Structures are given as structure tokens and as C-alpha cells.
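We begin with a single chain expressed as C-alpha cells, specifically the form predicted alone.
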Amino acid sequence: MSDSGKTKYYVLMEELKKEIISGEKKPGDRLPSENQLSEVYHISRHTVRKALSILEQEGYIEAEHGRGTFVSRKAGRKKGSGNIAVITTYLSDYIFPRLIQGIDQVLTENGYSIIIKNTGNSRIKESRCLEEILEKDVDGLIIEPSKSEILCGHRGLYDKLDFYKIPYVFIQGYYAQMKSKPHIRLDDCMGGYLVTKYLLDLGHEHILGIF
């Protein structure tokens, strides 16, 4: 157990996992031997070799028989498909289905076709959803985050995202410790300041609000 309370194989593969996704570690590249990682980190070959097992398992890395252990090249691997992916809470109510047709028209005058997946605001089918979609071929994904209010329990598929190097924007929300990623949202303090000013400015002074 290390100082941070976390396994030692847990820290190797975050570490491991950090520097690929950052990039320092690029596609193709071969990763120090079960006996490089073992002295530089002062840990057994068996604790090693877990760490390696579960990137491996993630797709982050991939062991060649006599050569080594390698960054994965799927990282690397050409865009193109013409396929965006659409993750949305709900498809049949209030605002979504004007918000599919008008992502529908920008992507189709732009030669793209539009993959559609729905939460039911479920932080488990988003899950779902995110791991089908790095399953397919697709260049960019636009998604609506389940129950954003609450911290993300699956960044890690967001970060095979970024490993991959698929685009994403979140709409209608983010989660608070992804609040760097590309987002857009809308202001609902603003807007309901400037519709009650609306009011007030027309004389009314008895106003009631239903949400």
C-alpha cells in the first residue's frame, strides 16, 4: 500500500495511464520492461505485471509475444468514418426532439451522418453508451451528461475518449471535474432575470412562475 492509501499496482497503472493519455507516451511506443518498471519503482515483477493487466484489458496497451509491451496503435488510428455520435437524456420530450433535427441538418450539409443514443438520465446506460461508442468508428460526440449534478463515477471512459482522440462537447450541462472540456449550456439564472424584467418593465407586478 502506498502513502496515498492506493495499491501499488493501482499507482503504476495510473501513472502508466496518465502519461498515455497525456501523450507523453504516443501510439506504438514500447514501454520499459517488467524488470525497467519494477527497479524504477521499487515494486515486485507481480505487482508489475497486474498493472499491465488491467491497461492491457482497458486497450490502453498491447503485449506482443518476444517483443514487448507497446502503447496501443489504436490511438493512432485514421479518422474519417463521416459518423458523429449523439448522446442525449431523452429523445421524445420537451426540447429534444427540435435539438436532434437541428444537430441532424448541421451534420448532414456537412457530410456527416449522426449516431443517436439516449440515457433515460442514467449514469449506468450512459456508461453503456460511452463504451458502445468507442466500439464504433466515429469522429466527434456530442452529449447531454446524466444527472451532471453529480461527480462523474466513469471518467475513465471519458478519458479513452481523449486517449483515442475523439472530440467531445457536453450540452445542457457538464460534470464539475470535466469543467475545462468544451461545454455548452444554457443560462438559466439570465434567462429568468430577463423574462421577469420583461414583465416588469410592461407594469406587472404580480408574478407567478411554474417549472
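Now that you have shown the form predicted alone, what about the form predicted together with the DNA?
No partner chains or extra molecules come along with it, only the chain itself.
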């Protein structure tokens, strides 16, 4: 029964973390109160608080004054860079500002940020963008192909995305060689919202589909 070698708060912290990760305690569930934990584990309340403070710091739980301590609703999310790259042909023309607004909305809701690039509809610049993106670590990519409907001149870069398991979605067009990759046409803010939700699903579930 001995938890040798470890500190008391560390033992309790790991026990609670295990319950959360295993699913025994689900997001939104309430933990026993600090007094209850101190009784059950035969440790002082201060030691309980030390254990809880670590879990709170790491994002597993959230304490609410007067209400209790709860399992965080976004627990278990692995941490990538938290950045999604968005590559369009132009930044300020047509519907792109609103498109980006829609994308930003759903990304912010999910704790991601946009890294924005534009190609000026030039395939050379698209290559450069993709190379930059591959150097930084991004969690996903939304790209409007430049001069679509034509051959993709840098297939190798997209292969690299596949290799690194970076999910990507085409918008407003696709390359003939890559019909099997997800792509979508959209024309407003809502479209940006939806395509981004889809991308995040890709990242979380690693399931591919075709529109």
C-alpha cells in the first residue's frame, strides 16, 4: 500500500490525473471538496491544495470559488503549436477578409491562431509559403491553390505535409492530380467557419473525407 519515494501532494496529483485521463472523471464532473480529499487521503488541506494547484496549472481542472472544483472541459487536448496556416491568393480582395473572419472565429473558439500568408496567385510564391509553413510547426493548413485547375508544380511539398501528418483542406479549387484530397468551394464568412471546423475534425480524428 506504500507510495514510497514520492511526496504526498505528488501522489494525490497523479491519482487524480489518472482518473481524469482514463475517463473515470469526465469533463464537467465535480471533484470531491478539499476537505473531503484531506480526510480520505489523511493529509492536510494545504497539501491537497498543492496537488490541485498543479492540476489547475496544467489545465486539467478548474476551481470555482464557492462552487467546487471541476474537471476542465478541454482536458486531454494535446498541445501542438496551436497555429493553423491559411494561404490565400490575395488578402484584401473579393471575399477573403470575411472568409478569414469566419476561419478566425472557429479557430479562436478552439484555442488556435491563424498564420496568414498570400500567394498573389503565383505558384512560385505558393511554393515559398509551403516551405515556410513546413519549417514552422503548424497544426493544420487551409489553402487556396494558385492558378487552380492546372497542374500542381510542387507535389513534393504536399507529400511532405502528408508525411508530417499535417491535415490540409483546399478551398476555391484543387489540383487535378489531387482530386482525392478534401476541397470545398465557399463564398462567405460562414463558409470559412465550416471549413475550419472540418479541418479541426481532421486533426482530432484523423479521418479523411471527400466533399
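This one's a predicted model, so the numbers in the text were calculated from it and none came from an experiment. Numbering follows the first chain given and starts at 1. Between two forms, the rigid core is the largest collection of C-alphas that superpose within 1.5 Å.
If you fit the rigid core between the two forms, you'll see the Cα of Lys50 move by 2 angstroms or more. Core-superposed comparison between the two forms: CA of Lys26 displaced by 2 Å or more.
Once you line up the core between the two forms, the Cα of Asp159 stays within less than 2 Å of where it was.
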